[in-house]
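Coming up is one lone chain in structure tokens, specifically the form predicted alone.
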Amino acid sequence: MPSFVELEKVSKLYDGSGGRPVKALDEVSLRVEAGEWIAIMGPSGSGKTTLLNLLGCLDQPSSGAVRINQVETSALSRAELARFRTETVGFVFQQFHLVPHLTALENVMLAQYFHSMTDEAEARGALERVGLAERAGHLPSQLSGGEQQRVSIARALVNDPKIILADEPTGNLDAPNEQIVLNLLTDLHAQGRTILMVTHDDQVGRCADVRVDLEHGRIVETTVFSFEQNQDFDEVLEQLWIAREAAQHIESAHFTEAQHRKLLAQMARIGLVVLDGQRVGFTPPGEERARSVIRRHRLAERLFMDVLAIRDETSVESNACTFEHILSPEVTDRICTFLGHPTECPHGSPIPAGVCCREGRASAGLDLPGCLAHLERR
């Protein structure tokens, strides 16, 4: 049975310097059932955004087959291809591309327009979706960044399309923005929408089904696992960075042996750990993220005992277990950065350093009751 979204080893060569192609996509393979939430990531150049234009029908392969909804929208004329497009697919870019001189409403309106005909109860209930509806009357620069891009979602939305493609949809809110963002495409890929996102944000990648890993215009890497799993992922991470630092304060381990084993192998799988026997060790991308869930755990017992006054160690430890899950690294530097980058937490044990600690922030700044409400609402 055909899945909803399916590339055929798609190329897409432009023009470089002297005359040579350059290739930024090199043969791609990719499958996509519809109401999956699809992450792709990859470093800069890697072809994430070239992808993301071919799923939304602003350009077509130099060679292969694009097929959404068993359309192959790459054997579609530019208008065939323009009329598709308003149809099917949603957009929500990082830079909102809001119509300055028009209101939230008919910014939303104006989707409509190339679409059919406007509707403005249609339009106003998509803003009411997003919770903006008090806002319509508001132009792009009376709103929050975060505020135009909800609007920009529910210009997304208002068509009805079949998928929905978000390019950095966080990349310029800040964190208690991004998680309302972040929610609400929760909501809508909870209601059934097939979501397409670029993301250079770990967190963020991590709320999706599915995460495609693009290097030099391939696919590197195609990893399926819940949020639940990448919380048993970071776990062992933990665990492993305790042991090999010795530290003075252990913690107890959830996972029966045989849990463990099936763990560390899905782990070597992915390339978070590389197994030798017995012998259990670090890849490059699995200490970093290690690092990084260290530093959120301790950050948060500091934040406990310090700052809230939290003296029972098993609430300590059961909060500062959540929030190394779902921390954002700005998150993490603000608290930081609030408690004058401490060096170790509360047990004893280091606190590695972050770039705030590196780059020697001052330690004035934070709105803690604000950064408190944000920690609640994830």
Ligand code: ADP
The other form holds:
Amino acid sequence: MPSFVELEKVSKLYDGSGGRPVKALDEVSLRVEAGEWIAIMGPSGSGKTTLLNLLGCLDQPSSGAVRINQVETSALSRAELARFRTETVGFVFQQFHLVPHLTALENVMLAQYFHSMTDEAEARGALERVGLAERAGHLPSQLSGGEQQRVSIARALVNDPKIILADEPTGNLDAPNEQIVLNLLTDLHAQGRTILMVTHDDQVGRCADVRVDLEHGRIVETTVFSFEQNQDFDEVLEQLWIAREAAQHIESAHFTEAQHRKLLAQMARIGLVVLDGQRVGFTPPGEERARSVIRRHRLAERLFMDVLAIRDETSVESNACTFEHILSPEVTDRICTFLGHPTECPHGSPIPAGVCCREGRASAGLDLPGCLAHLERR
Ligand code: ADP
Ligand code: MG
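Show the form predicted in complex with the named molecule, please, because up to now only the form predicted alone has appeared in this conversation.
And the full complex, kicking off with our chain again.
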């Protein structure tokens, strides 16, 4: 299934000093789903702005493909590209780039003019939405940095863009204004817009769903932040683990076929699985994560059934499903040690060993029947 934004082996070369080319981007592949908020991070010179400019059709790749909404941007003429850009993309820059001798309102109306036609009421509405109704008649020099950035967000929204591209949108702002701008971006995200944002700041980056780290023009790491998304990934990893254990295909009860396919595509994108036609395999990090989820789940089951004497299967299952997402490695090892490093869950499936088991299983930790007797006496 095509993603909303797709970069395929995109490279960008610039002429460097002394005729030596500079590789600003080096075969970058990236997929962004509609409605996702991506933070692009990395040291200065790692290619962040270059990447954003390619996505915003301000520039063309030296090689590779950029597809937005299934349109291959390299196939567009200059005029088509300009049209596509004004219809699809909204830009927010670190330096605001407002026209100094135009008021806030006129800056927004100028963007309307480039898009289609000016509409003062609509422009005022856009300023109102960023909390600047009172400042419509002010020049940029009469506005604080935070206010100027809000004007530029209002300006970015005039064409009702599907994608917001923001290059260090909070880079020149103090903490309170940074928060205001992040709140505005959070609202836009909630409205279903796709946001690609370059930032240096870890805290700012955490507002996104996914963080992509660039170094020397290459993606070196992709991190997913949303708890719900990570929970879904864990769910799929667990199913894959169990399917492998049972040497059979297990139908997913949690997701529809389409959701399952989409999740697998996302998991392939961040390096948890490899897809080969209909076949799905773990990558080493994916396998490690699956092993850890399974271990937490099965240890939680043992804890609930053996120690807390919960016999109701549904309750055990739903509690184990919650615990598997929230147990830290340390607490998991403590539970494992407390239970005497069990090797099987109450249903007879193997519990993957943890670091604690290597020493623990040898010296057989706890006397479980004794412990149960003790609990029952209380
Ligand atoms: P970042 O935004 O991560 O700081 P850039 O994308 O601006 O990085 O730049 C990546 C690399 O490409 C840098 O080495 C930079 O010097 C070089 N570069 C960027 N734009 C140009 C250009 N127009 N001409 C020549 N080199 C450029
Ligand atoms: Mg930059």
